[in-house]
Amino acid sequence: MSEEQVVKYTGEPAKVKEVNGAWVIDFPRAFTHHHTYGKLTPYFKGLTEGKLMATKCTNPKCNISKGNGEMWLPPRADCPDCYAAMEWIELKQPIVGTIYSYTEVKRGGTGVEIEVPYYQIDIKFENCCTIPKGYLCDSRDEPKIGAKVTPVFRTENPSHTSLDISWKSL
């Protein structure tokens, strides 16, 4: 875990098996939950490699891709408009988003194994038709709407979940 990453993961990393290119995750809970990321495996695998992966529809007749080919983050395996398979794209460094909204979480829910309190943020990106959620690394300062953020990846001892990416203010 990088020194920049202040959000402390309190759980145990999930075990990963790869079956036909898709990750199958065993969550170490009171019972074993088998879950596959299926066609979304490139997103979670990318997080462990320090990459942020999104998808976009390449069907020129699709309403979503007309004109700008907007990306989806979190990714979608299939286009929600025309149902075509989406194309994977890697966001190039430096990755910069804007805080769209936020909330302070003082009591985390089941499965969100990070220390509380923390800030959950909604992040807006150019050319993105979604506003993904994330976690602010440093919970000591209240985030500001409109502030710029950049990702921090958990590449050492990853959890193999969405907790492998958090965001720091620029």
Given for the second form:
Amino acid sequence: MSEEQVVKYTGEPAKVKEVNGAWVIDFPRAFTHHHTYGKLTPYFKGLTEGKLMATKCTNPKCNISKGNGEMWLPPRADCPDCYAAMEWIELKQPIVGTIYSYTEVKRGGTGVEIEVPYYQIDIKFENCCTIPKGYLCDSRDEPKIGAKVTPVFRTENPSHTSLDISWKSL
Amino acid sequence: MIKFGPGNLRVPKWTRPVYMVSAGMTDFRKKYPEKKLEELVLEAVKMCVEDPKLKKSAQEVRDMINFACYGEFADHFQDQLLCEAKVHDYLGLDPLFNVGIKTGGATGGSAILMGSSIVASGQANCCLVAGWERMDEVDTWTGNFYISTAACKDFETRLARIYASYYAPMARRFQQVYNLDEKVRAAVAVKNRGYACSSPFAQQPGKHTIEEVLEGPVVCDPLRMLECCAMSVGSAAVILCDEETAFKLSDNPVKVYIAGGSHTLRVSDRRDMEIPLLPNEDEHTYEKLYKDIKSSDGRWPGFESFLAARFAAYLTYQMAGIENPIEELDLVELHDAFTISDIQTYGDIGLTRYGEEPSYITSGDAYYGGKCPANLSGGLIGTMHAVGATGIFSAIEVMWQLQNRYDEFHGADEMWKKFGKTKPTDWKSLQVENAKKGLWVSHAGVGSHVTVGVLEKGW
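May I ask for the structure of the form predicted in complex with the partner chain now, the form predicted alone having been displayed?
Whole complex next, starting from this chain.
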């Protein structure tokens, strides 16, 4: 370093590789985002307590729900049809869903938190206008369209994410 | 929205016609360390303004530009916010106004839609539209994770972190409900990778067989590796003009019609609804389909179809006066991110009726020499998916076909040499004879945004 360089360089020198005459440097990234679940917090909290929470529109003036809407899962705090606040309901146990479609995930993207291969499923419920995604808790349990499934909650050591609910065949 | 109000269904009405006059693009590669992003975009724009068929010099063309629309999918990939400003400056276009457009995989189509609206309104009369993506700063699996952050991060991204896992259940469902043979999916991969062999721009050309596709590694069952699109680096650009400017620049500009549609980011949230009908369908067309859907505990569009694509086609066909797409279109460029999404789209845009999508392939209509060939460019599976450039690349390939210039850009030895490649000895021309009208689709993940554009000979 020359004596004129009074202001210190405090970084980590970038690794450099020459490819076909061009310098390619490494630029590592690792940050934490502080992400809010906002008004959907009851859903994620519910999973850690063994509860599956959904929302429904009860606004009699709503064009679609007419005051008695179908369930939303994933839940939404606000009705997309009338913008009224939706009501929380807990699904009654035993909860039973039907496999609408599925895939066997052989390989996931970087950072995937579920051990592969595993089965990812889409689940249909009675009186629910949506078909949420989930995964089977046992990778030996081969799914079939139309088969019945019931939830398994990660109440111990929860991840505090959507992965705190998985499903098993009935 | 599952019920439409009258205003929701308004067909776009431009105040003046819009033309596409010239185009340029780079080749597409998995990795492109030799050039920086702005250098690649400049290369595409340079080809656009230096088109030897234009009646003005490159400098004169640059002097005519008065607006720029830029398409880039993800800041994650470029690792540079406001890349548009950096590119615009590099292109020497300051102080003209420019806007960045982002609608996922449909970004390229949306950039052309916005550029067209800018010209149609009179805001500009010569608008540059350029798109790009640099997906090689991270490895393939981190790239897949980045793309999966375009799914809902609260409820979907953590599942698999790869888009193939969101299309695979669609493939499974489509297979079961519409009786799709896996070989038809594989045929789409074979077709598009095969057509890519004629393109010097292509990243993944290859002569494959149906057996090879189906015996290949599975990413997310039932989708095999060869059924998935490329992850690319590259850029594409076009110039859009009003009629007067278009004919000052070119003797063979193509007329543009384009509209878009959207649907829930999460496939899970697609509620049951009625099918919006195209001009060649009526209330009886789908009586049987509705019964079949009901008997399989299904819904429309469910996992089988894309409302956004249907809605965009509904609008664009009315703008372009198209009544029977398969009869009136001479070729199409579809957004084959995965074989299944390509097939799903056939029904959405009326190349077949819903429920009969595989027949577009099995009838031979989709092949070169067929009634309405698809993805002669090689598409996203064979040639490229540098996301922000993709919808522009597809439009360019349609325009060159209509201008009867396929051979000039794909068959000339210099084009192959320019990208350090050798023209194959068995190179085959895929020029569609006397093509007058073509369509292209630009589609964002699981159909959240879709544009449908129609180009027609303007001279």
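The term rigid core refers to the maximal set of C-alpha atoms that superpose within 1.5 Å between the two forms. Model, not experiment: these values are computed from the prediction. Numbering follows the first chain given and starts at 1.
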**Report entry** Large Cα move at G21 between these two forms, threshold 2 Å, rigid core
**Finding:** yes
Requested in this report: Verify the C-alpha shift of E156 between these two forms: is it 2 Å or more after superposing the core?
Outcome: no
Query - Rigid core fit between these two forms: Cα deviation of E12 in angstrom - result: 27.3
